[in-house]
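Presented below, as structure tokens, is a lone chain in the form predicted on its own.
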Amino acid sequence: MSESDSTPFDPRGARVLLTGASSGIGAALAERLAAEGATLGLVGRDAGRLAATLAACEAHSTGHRSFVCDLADWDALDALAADVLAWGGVDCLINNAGIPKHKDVFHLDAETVDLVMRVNYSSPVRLTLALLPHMAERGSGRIVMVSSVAATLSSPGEGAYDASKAALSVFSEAMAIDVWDHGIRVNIVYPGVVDTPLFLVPDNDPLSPDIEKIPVAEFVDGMMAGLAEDRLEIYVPAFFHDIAKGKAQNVGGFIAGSVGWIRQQQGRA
């Protein structure tokens, strides 16, 4: 492909799998996605919550499936996949699944580090790989890596979140690349915060109450609008992409402002 083929995503008659599609962004991507025509092969951890995200997107068409999984459990993964081409393999992936960890260094153990990455970075890699080869021998296919702006932004008391999805933007980079002349397009989605549990679960700092929070209708809507464009990076809310291009050309002053940044919240500036 040259520079110029872009591939807007068409959702219509495309057989999708997702990822993390039981709760929040992705139960609500695949209702979505359910509803432009797509055929939903659903992933999750969660059976109950998984059939519930089955059901909405039963109310718009039919076909879809359900795989309960633990992507950190490479057995289960590595069945997963070989179900998954049972199927009749995909024509687009969505690596939505993932973990936050919102602990600052002093909070962080080996341990900790070494899962979020696994879950984050390593098993949306694994799962792409063994989906690439059909997508490849097909001549055609696409890969949507969810990453976030943490990846870009070196967002504060996240080293171990911003670690991972970082791994994961560059590796989509490099992968973009690879895959570029076997007609296979990637897009990388860099979401704000994004108004869901996420952050909310155990073992987790609280965010700070002056982070705006974004609906997850729009960050859909957001990430939808991209793929049409057939974007390689994808920031929602938009803004973001101006504030990384910043960071790049400075990133000595981009941390010091964190810094002042966080001082300002523990009343201390």
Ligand SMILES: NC(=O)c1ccc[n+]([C@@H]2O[C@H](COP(=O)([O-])OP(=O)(O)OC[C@H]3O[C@@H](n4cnc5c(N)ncnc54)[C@H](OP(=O)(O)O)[C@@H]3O)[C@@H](O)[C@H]2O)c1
Contents of the next structure:
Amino acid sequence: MSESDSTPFDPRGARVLLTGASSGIGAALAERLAAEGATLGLVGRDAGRLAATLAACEAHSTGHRSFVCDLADWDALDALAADVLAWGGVDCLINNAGIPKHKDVFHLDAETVDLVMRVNYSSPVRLTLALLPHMAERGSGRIVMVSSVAATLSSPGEGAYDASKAALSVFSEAMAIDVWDHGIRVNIVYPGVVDTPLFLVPDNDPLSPDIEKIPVAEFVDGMMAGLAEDRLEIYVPAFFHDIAKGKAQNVGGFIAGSVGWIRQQQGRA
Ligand SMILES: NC(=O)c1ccc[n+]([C@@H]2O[C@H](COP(=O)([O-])OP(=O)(O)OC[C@H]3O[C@@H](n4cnc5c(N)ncnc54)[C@H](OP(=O)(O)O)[C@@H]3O)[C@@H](O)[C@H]2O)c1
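What I would like now is the form predicted in complex with the named molecule, since the data block earlier showed the form predicted on its own; can you produce it?
Complete assembly follows, chain above in first position.
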């Protein structure tokens, strides 16, 4: 793999299946992709909000479709994959749907850990495996995984979420090698903290008010720039990449620093 082998993503004329299109990053990204000439298959659970995203896309062009689907339900997910293949398959799959879990280990139960892993890891992997053979047959395709900086930074109080995203990232890295000679490209997106309804999902501890969120439009700009350059890892904001590299060089120091930060947050420093 070398820089000269990179295949920049061009939305013009591309058929893109985008999960998590009914809210936040997915809703904004859908409209941006439609504006840049892609045809969207939009996936979400909430039919009303999905219809709003579809209408926003249709303001730019026609041919888009919506698929109401609970991606944690394997029968529904398999039926979605069959519908997408019957639609003609896709040039690009963006696995963006996900759920937060901001709870420390003293407040986690095993069922919650399983659900987070099912939605954030097993589900995108299952959808990818269902659509991959069609891409391989054509000798082209792109799979974009929306992970999180939590995957590499082990965000405190988010062990279940961090682990689900880390699993998604590592699976994607290995997959990038497996599919390279089949004309299929993989991009892993690492959002920092983006201002979306994710932070309003019930049964989660609130985000510290000290943490700054970036606007979703700024995030989408960064993600699209990373895809245009076909970067394997797309960190938005980009400085999180340096923090991740620093952590990898000194995990013990990073964990000690995080403990200090938590104590400060709790007024115990
Ligand atoms: N916002 C951030 O700061 C941030 C940071 C790092 C990573 N991320 C990741 O970015 C992605 C998008 O998050 P967001 O911030 O845009 O959050 P969001 O506004 O809460 O949107 C989440 C999307 O995922 C969909 N979804 C959740 N569970 C689903 C299920 N079982 N079946 C089908 N769809 C499901 C939701 O659909 P319905 O609403 O229709 O159920 C919604 O469209 C997630 O993977 C998240 O982990 C976000």
